[in-house]
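One chain follows as structure tokens, the form predicted alone.
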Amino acid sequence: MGIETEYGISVPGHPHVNSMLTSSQVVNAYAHSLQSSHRPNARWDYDEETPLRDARGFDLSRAEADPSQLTDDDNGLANVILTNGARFYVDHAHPEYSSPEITNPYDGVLWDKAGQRIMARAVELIAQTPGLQPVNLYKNNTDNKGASYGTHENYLMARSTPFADIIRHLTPFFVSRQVITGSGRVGRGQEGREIGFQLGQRADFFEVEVGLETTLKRPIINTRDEPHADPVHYRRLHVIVGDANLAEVSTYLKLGITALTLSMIEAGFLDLDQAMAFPVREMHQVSHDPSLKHLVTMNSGRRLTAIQMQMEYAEQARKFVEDRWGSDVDDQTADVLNRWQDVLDRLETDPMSLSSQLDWVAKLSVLEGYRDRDGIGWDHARLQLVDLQYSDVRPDKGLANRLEARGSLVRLTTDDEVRRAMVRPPDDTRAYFRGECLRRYPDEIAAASWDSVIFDVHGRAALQRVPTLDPTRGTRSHVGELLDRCSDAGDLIDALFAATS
């Protein structure tokens, strides 16, 4: 699993500042502030990227497709891979974050949060430095101007698990998963026109059920297949209907309960009809309600809030679980299984119970302090720069920050861990590979990506390109000796090279 995030981006006093450098002066910012052992220098390689092509069985072709799609052209614009395993690069005006490979939520929200230090480490390094102005980022999803910035979820999943299971089964999971993984957003409506509080930030965006676009014609189900790993075994499943919480429970949701539903559809398990007759409207009008009250009308005739919807997912998810592993189970899978049953159950009875767990009802709470203080109602200008305040990554000045440095919003992590994560990669994925190949030789790699790291050894005549199609692959465990042993590149690609032949 992964999470990219864009990340808002303004520059105070400068309405028109050009996002692209300004983006670029990010990125630039934290990678120049490295210790050399550190440093990326190392560039992107687009040679294995394919984002046109269709999980449905064709290829959009380049003249079709809009530019924001084509995310394999290298536009010359800050791009580097960090020693965390993540790439930190500018994506449609926007600074991106693009988590290394995980393997469970814990460590999701942990390298996640990784990323949300470094974008804050950037912007005190640009208002230290000469010549720049100050620059403010925020972890949010819109700018209330019509404009929607995504925060993605990637889940590995066997190619062999029908592609209209996943539309089937998803769809109706997405549209009211917003009750618990939803960030909040003050105003309704792609500009944010409507007077009122919603769920998700990104729900009004979405304007079809099924499609290949993630900036134009948003769809529920992205079918983008580009499987950054092995075509035959493997699809990367792109998922661009979530919001970027700050909560770490929100996040550690999101990604327990997703990859639950998703082995479910792998094992062929789920057993649910809730199919919609129009499942875009029903997103809306789910993010809409607050109250949690809209009732959902499924095609069966059947009539059932969002969360009534989602017990049925975890009542299906308990079942698996038992049925796969019984009380052997892992402490991290019975976690997530606790965790969402609980507070399906408190927001059915008392959502506001949940303030110090789930963004949306942090948000609101907050908010209503406010209206309550101040006597305003929803169509006040300050309640719309409260909610920006929210996500904002300062942390003397970003709402979300102060209420967790005060105890008001649950941390799953610590901060020793989140400085580790920031240069460190995990264990257990083939991040650790290239994460640990940037930090032990940063001058002999020339370029990687997700599947594979180049290398460029003094003295040979050609590029040394290692794969590592396998996401399980080139971890702690399986490599890691390995280059405890190798004092430089030339003895790793001598060793990996004689071990293959």
The other form holds:
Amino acid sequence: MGIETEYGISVPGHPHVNSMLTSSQVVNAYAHSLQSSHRPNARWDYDEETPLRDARGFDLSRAEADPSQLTDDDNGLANVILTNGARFYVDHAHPEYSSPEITNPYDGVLWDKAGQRIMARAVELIAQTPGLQPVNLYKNNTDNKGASYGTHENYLMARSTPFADIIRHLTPFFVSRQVITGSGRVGRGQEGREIGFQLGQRADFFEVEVGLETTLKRPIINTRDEPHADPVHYRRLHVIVGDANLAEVSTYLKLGITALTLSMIEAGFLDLDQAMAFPVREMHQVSHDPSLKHLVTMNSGRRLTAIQMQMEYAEQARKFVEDRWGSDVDDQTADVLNRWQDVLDRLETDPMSLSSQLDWVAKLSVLEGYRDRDGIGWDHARLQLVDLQYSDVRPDKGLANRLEARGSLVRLTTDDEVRRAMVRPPDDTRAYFRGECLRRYPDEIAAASWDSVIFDVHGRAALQRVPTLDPTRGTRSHVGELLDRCSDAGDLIDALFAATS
Amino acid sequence: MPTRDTGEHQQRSRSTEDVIDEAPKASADVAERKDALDADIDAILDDIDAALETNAEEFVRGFVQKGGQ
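We have the form predicted alone; now please give the form predicted in complex with its partner chain.
Below: every chain and molecule of the assembly, starting with the one above.
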């Protein structure tokens, strides 16, 4: 799995600067600051990209597509691959960090946080460069003026899983998981014109139930079928409903409970009926009710709060893990199950006790603090500023960062781990091969992508493309020794081709 | 392991027990805890006051984004 995040970008005092150019500056500032061993020279390889393929089994023609859907065009904007296996580039007028592939929620938090720190470093570098206007970056999802930009999760799934099952079980799960994963927002409606607080940054931007689009008419279930892997065996579920989370517990639970739910769907284990007639409207209403009392009406006639809906998924997950693994369950899965239950119990009895764990609660407690202390209403600009500045990536200006620094927001990772994750890939996915090749042979990689590394070996005429179509291969245990043995890319290519011929 | 995305069961060596659960004891007196939270939020607001951008209205108005995914 992995998380891709488009960051909000602004040049204070200049609201209408060309954000594609400033986003390029951000990427370039960071890329050029790296020591030569970490400096990316390689270009992105677009060969295997199919953004218009629909999981329901058809392709949208390029002529019918909105230009924003043509994400496989090399448009000349900054686009680099980092030695930690991530892609750092300009997407739709925002700098985007796509994390390397990871296998578990804890690593998801770690490499997501690495991306946040990379953005903060870029801001710092630009601020130090004479002649450049300072740029601020925000890990949020809306400007409260009608624009939204995404934080997408990606999950590798077995191709054999029927897409209809995914739609049926994931729709109610997404409607209700906002009570855990929301980042909180001041304002309602796409342009934030209605006053008040809501759980989600993104909820109001979802307009349809199922579809291919990500930039307009956004669907709760996105059908983009671009696995970046062998399509016979895998699909990549592209989840676009999520918020950008700053709280590490929010990110950890978001990935953990969603992965567990997908495992149950893959196994055909889920026995729940939460089908509803109006999921889009319910998604908005759940988000608009921080008292968490809104009752979602099911087709069966049942009416449940979002917490109760999540409790049914959590209970099934506990049974599923017990049934499949019993006492052999790994620590992290057990931890996700326990935290999921604990968070739901507390949301029911005393939600504000989660102010050190979940984004929306942390943000709301600060906002309520200002409302009490300063006697201000929900339409006051100071509250809108708190909402925005919560997500500022700078350590001194970002409110989530300040809450973490004073211990008011729980950390799961350590700074040392995050610093390492900024330059090193995870050990246990193909990101290891990609990142390590870039680190070890920086001058001999011509291009790379999720599913390939292309070598330009000194003294050889042809480029050598090494496909990495299986995300679970190319790990440290798979290729670590081989890489250690090869002092240059030529040795590596010879060894790889000798092994396959 | 079920939180892995390929469904294959593998043991992980890393323990996350050291990061588990800072839940208050179930017996904690709710009123007492609320007082502590209130004192804490005052300190938090003092800290944030120092960081907030000046001229909130203008700053918020100036944050204009192009669309995205």
